Every structure is written in C-alpha cells, then in structure tokens.
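This document opens with one chain alone, in structure tokens, the form predicted alone.
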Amino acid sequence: MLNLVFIGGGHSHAIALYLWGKKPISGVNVTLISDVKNTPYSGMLPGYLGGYYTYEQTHINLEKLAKFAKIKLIIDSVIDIDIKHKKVIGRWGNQVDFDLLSIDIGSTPKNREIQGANLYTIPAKPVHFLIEKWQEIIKKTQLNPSKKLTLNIIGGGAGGVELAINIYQKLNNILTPNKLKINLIHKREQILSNQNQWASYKLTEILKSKKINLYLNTVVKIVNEDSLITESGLKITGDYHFLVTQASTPLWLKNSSIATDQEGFILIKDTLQTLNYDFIFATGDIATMINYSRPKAGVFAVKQGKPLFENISNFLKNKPLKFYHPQKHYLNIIGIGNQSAVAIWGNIAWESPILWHFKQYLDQTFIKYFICLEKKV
C-alpha cells in the first residue's frame, strides 16, 4: 500500500479530497494532517467578521471531508519533514510515513521586523486565533456597549482594507455612536499599493465616510500592550492591534531541504510538484510558481485543487503530469458593508450593491459542497 500524506487542510487540498472521496484510488493509504479540524473559507471570512454569516456556514469542518473521503486525519502541527526517511514529524509525537506528499499549509502575516508583534498584535492568519480573538472582542463590547473602544490594523493592502470595513460593520451596530475609533495604518503612499489608481481612491473615500483613520507612508517598528511606535516615533494608542501584512513561512519549512524562494516559500513548477522532490507536490499561499509571478490570493488556491487532484492521480498512476497555468488577472471582491461591494479585476474597478449578492452567491455556490458532506456520506 501506497501512503499519500496531505499537510494542512487549505482550499486546493479540500477541493482534491472532495474530488478524492468521488473518485478514490485502490491501494492508497491517505491521511490529512491539520492542526484544525474546521479550515475557513477566506472568501466568506471577512463576512463572517462582519456579522452576515455564522461560523459553521464560513467552515469546512474537516472531521466530515475526511469521511467522506474515507481518508484519516490526524489533528497536529506538523514542525519537521523528515525527506530522507519520508516521515512527517508532529507537535505531539505522530510521525507519519509517506510515499507521496502534497502540502497546502498558507501563510502567516510577517512579524518578524516588528518588535512586540508576535505579543501583542492578532495576526489574520492563523484564522482560527484571529476568529477566538475576535470572539472576545464582541463578547466585550456587548457587556460593555458605552466603552471607547481604538482598534489599530497594521497593513493597507486589500486583506486589511476589508478587514477594516467589515470590523466597522459589525462593532457599529454594537457600540454607542461616538465610542469606536479605527486606525489603518499602512508603509506605503496608498493603500491597496498592488491594485489600480481608481480602486485605491475610491476605497480611500469609502474608508473615511466610515471615519476609519488613515496613517500612510507609516511603517510600524515596535507594537506594545496599548501602542504602536512608528519609525517616526508617533505613538499611536490602542486595544487591540490587527496585523494583516505581507505573507511570511513557518521556520521549520525555511530549514527543511525543499527548495525555497527567498522568502521561504516552497518553489514549485507548473505540475505542482516541489522544485527538487518530484514526490512532493505544494499548492495555495505556501507555494511560488517559478514560472509565473502571482499575489497570495485564495483564488489561486481554488483553482489550484483540481489540478492537485488530477495530477496526485495521474502520479499514481504512472501517468503524464498535466501542467497548470494560473490566470494572469483574477476578480477581487471586496465588501464595503450595507450589502455593496467593490470589484477589482486588471486595471477596472467598480462598485455596484449587485456585486455584494454576486459575491454571495459565488461564496456560498463553493462551500455548500463541503457543508452538505454528511448528506453524500
């Protein structure tokens, strides 16, 4: 029997063991290896924030996939692969052999050139300590709704832009007018620094009709308990402190023997697999495509999942491997509240109430396939 090993339960991987469960392989042994037993949907996430969705409805519960996949999981941190004995080393002591191995584990906002941040900032990934974290900022707020509350979110880019807005969204409705202050602070000249002049602009004016305070050309150098200090030496106060910066890696995958960028991200070629282990295949955020330079965007981690699936098979198989080619543009929805939204796709941007119940449907067409899972079983 061959072991097929899959490390984290991102978007690619649910979508190949869906696919998996409908069109399994004989003579695989295969175990997912989570550190979660719910994955969230990034793309409901910010709604699930901003009080339009439930938990169970922004959540594949990875318990269930993994039944109907007829797969084992395992709930650990993976913190080692062990290549030349093909084991996977766990937090709590599971090692697990592998013949074949795919890893789709995200990324973490990047912390390490901000003192404090690793103590008091709530980085938006991992999401399930962004999701207890934000939990006990409503439960707070509701027993206490007169209180002045001062949020800081470190990063202008569209994670943290829309993370803003949907915070906003949620806390306004709970406090008394007047008691909710946002700060979005940001290193460069303007936000969403990656996307077009008009998006920028116009998100710009919707941020500030919602009087969330814009520091730019702001680079955070050390966060405390109460404050951030800038490069400059502005202190600017608060709560809480969100940070929604540049994607970054887990050390233990930067001194592993898998081929890296710079940055620590797994290198991978337009098959999927690993750079220097044709029996390693990487997908979502974790990944770099060496042939293709794309942002770390969940859209390339769905449209990554089929082609996962087909080519683990087709290696299983002895078959050719089919090569994947991302799209060079992709559509970035961002929710700005009262059920309207801002699309980006290229250089073209617009806002239009129609695209909030686009995006609805879009979310909610992807995860009703993993909610209704007990119903396949």
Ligand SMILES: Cc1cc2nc3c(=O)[nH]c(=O)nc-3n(C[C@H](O)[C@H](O)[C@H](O)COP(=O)(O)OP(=O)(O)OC[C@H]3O[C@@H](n4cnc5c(N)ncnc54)[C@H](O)[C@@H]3O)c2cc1C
Given for the second form:
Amino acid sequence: MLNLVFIGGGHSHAIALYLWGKKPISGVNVTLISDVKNTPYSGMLPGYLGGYYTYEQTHINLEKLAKFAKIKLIIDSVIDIDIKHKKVIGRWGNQVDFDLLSIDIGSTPKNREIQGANLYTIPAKPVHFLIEKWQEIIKKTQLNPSKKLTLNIIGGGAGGVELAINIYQKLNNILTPNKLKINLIHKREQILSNQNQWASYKLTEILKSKKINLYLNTVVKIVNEDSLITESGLKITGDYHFLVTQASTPLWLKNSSIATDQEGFILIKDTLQTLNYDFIFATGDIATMINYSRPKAGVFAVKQGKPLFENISNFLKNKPLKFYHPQKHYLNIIGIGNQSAVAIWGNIAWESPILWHFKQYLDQTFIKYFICLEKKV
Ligand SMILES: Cc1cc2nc3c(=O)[nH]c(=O)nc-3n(C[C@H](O)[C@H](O)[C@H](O)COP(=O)(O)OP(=O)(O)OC[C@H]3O[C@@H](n4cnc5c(N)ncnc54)[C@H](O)[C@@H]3O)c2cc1C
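Can I get the form predicted together with this ligand as well, since the one above is the form predicted alone?
Next comes the full complex, and the chain you just saw is listed first.
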C-alpha cells in the first residue's frame, strides 16, 4: 500500500479530497492531517463575521469530508517533515509515514516586525482563533452596549478592508449610536495597494461613509495592550487590535529542506510539485509558483484543487503530469454591508447590490458541495 498524506484542510485539499471521494485509486492509503475539524471558506468568512452567515454555513466539516472520501483524518498540527525518513511529525505526538505528500496549510499575517504583536493582536489567521476572540468581543459588547469601543485594524489590503466593514456592520447593530470607533492602519499611501486605483478610491469612500478612520502611510512598530505606536511615534489607542498584514509562513517550513523563497513560501513548478522533491506537492497561500507572480488569495487555492487532484492521480498511475497556468486577472468581490458589494476585475471596480447577490450565489455554489456530503456517502 502507498501512503498519500495531505497536510492542512485548505481550499485546494478540500476540493482534491472531494474529487478523490468520487474517483479514488485503489491500493493507496490516504490520510489528511489537520489542526482543526472545521476549515473556513475564505470567501464567506467576512460574511460570517458580519453576521450574514452561520458558522456551519461557512465551514467545511473535515470529518464529513474524510468519511465521504473514505480517508483517515488525524487532528494534529504539523511541526516538521522528516524528508529522509518520509515522516510527517505532529505537535500532539503523531508521526505519519508518506510516499507522496501534499501541503495546503495557508498562511498567517506577518507579525515579526511588530513588537508585541504576538501578545496583543488578534491575527486574522488562524481563523479559529479569530472567531474565538470575535465571539468574546460580541458577548462583552452585548452585555454593555453603551460602553465606547475602539478597534484597530492593522493592514489595509482586501482582507483588512473587508474585515473593517464587516466588523463595523455587526458591532454597529449592537452598540448604541456613536460608541464605535474603528481605525484602519495601512503602511502604503492608499488602501488595496495591490488593486487598481478605482478599487482603492471606491473602497476609501465607503470606509469614510462608515466613519472608519484611515491612517495611511502609517507603519505600526509596537503594539501594547491598549495602544499602537507607529514609526513616527504616533499613539493610536484601542481596546482590540486586529492583524491583517501580508501573508507569512511557519518557521519549521523555512527550516526544512523543501525549497522555499526568502519569505519561506514553498516554491512550486507548474505541475504543483515542489522545486526539489517531485513526491511533494504544495498549493494555496503556502505555495509560490516559480513561473507566475500571483497574490495570496483564496481564489487561487480553489482553482488549484482540481489540477492538484489530477496530478496526484497521474503521479500514482505513472502518467505524465499536466501543467497548471493560473489566470492573470481574477474577480474579487468585497461585501460592503447593506447587501451590496464592490467587484474588482483588472482595471475595473464596480459597486452594486447585484454583485452582493452574485457573490452569494458563487460562494454558496462552492460550499454546497461540502455542506450536504452526508447525503452523498
Ligand atoms: C479577513 C480575510 C478575508 C479574506 N477574504 C478573501 C476573499 O474574499 N477572497 C479571497 O480569494 N481570499 C480572501 N482572503 C484570503 C484567503 O483567506 C486565503 O488566500 C485562503 O484562505 C488561502 O487558502 P489556503 O487553502 O491556502 O489555506 P487556508 O484556507 O488558510 O487553509 C489552511 C488549512 O490548513 C490548516 N493548517 C494550518 N497549519 C497547519 C499545520 N501546521 N498542520 C495542520 N493543519 C494546518 C488550517 O487550520 C486550515 O484549515 C481573506 C483573508 C482574510 C484574512
């Protein structure tokens, strides 16, 4: 029996395992190692925080997926890969042998350059931690809705902007008027710096209309329990500080012998195999394609799911692998509250309630495969 091991229940793995369940290969022992039983679908995460969706509607239950795909699920957090002995090592004592490995563990916001960030911020990832803290904030706010609340969000990319808008939406419904203050702090001169000018302009106007304070060209250097200190010495007070900075990787991976870039992202070829080990595949945020420069976004992790499944199957059948070419432009739809959304595509940005319904349709089309799995077993 060959051992095929998947690390992380990210978007690509969820799809690949779903397809495996429909088209398994005999003589292969498949194991998924995940640090959580429920993995979030990134497209619907802001909507969950904003109160539009329930936890169940936005998470893929990996136990159900494992049952559907007839594979083994181990709940553990991987902390090392012993390439020489082909063993995956888990924090909670598991050691799993593999012949073929696939890694889709996502990323976490970078905090290395901000003093105190690991003590006093709420990182947007891992998502289960974000959700836990978010529930605590909601509970406290519900108990005392007339108490002033100030939230700082560090990072004005798509994730930070979407988080700010959805947090505003939810808390504004709980708090008495004028008690909520949200500060969005971004190091560049405009938010959504990786998107087109229109998107940045449109979303800036939307944030202003919600009275979310923008601090641009502002680099946070220190985080204290009740304040942030910027590079220029400015103090921004706050009760909670969310961290939505650029993606970063775990140190154990950078220290492994798998080829990574300077930042620790796994370098992969167009076949989704790692640069130096053909028996290791990697996808999603944790992987960087050597031939393509693309942002770390859920949409790419989703798109890599099918080619990953196909190439793993081909590898196992000794067939030639296919090349995956990621699309250049991708549709990014940001929910802006009040059942409306902004769509960003190439050089275009467009706001309309129709887009909110379209986003709902796209997201629900994706997640419904995983919600009704028990009916498909
Ligand atoms: C607030 C916010 C909003 C966003 N909104 C969007 C959006 O609307 N559209 C979009 O395209 N992108 C969005 N993104 C980006 C998106 O979340 C990521 O690009 C996407 O989740 C990457 O998918 P992935 O499969 O690489 O990893 P993930 O979805 O992060 O999945 C990785 C999985 O691996 C598990 N894992 C991690 N480490 C280990 C370990 N050591 N051992 C075992 N398991 C492990 C994790 O628990 C998780 O289940 C958003 C991000 C944030 C923070």
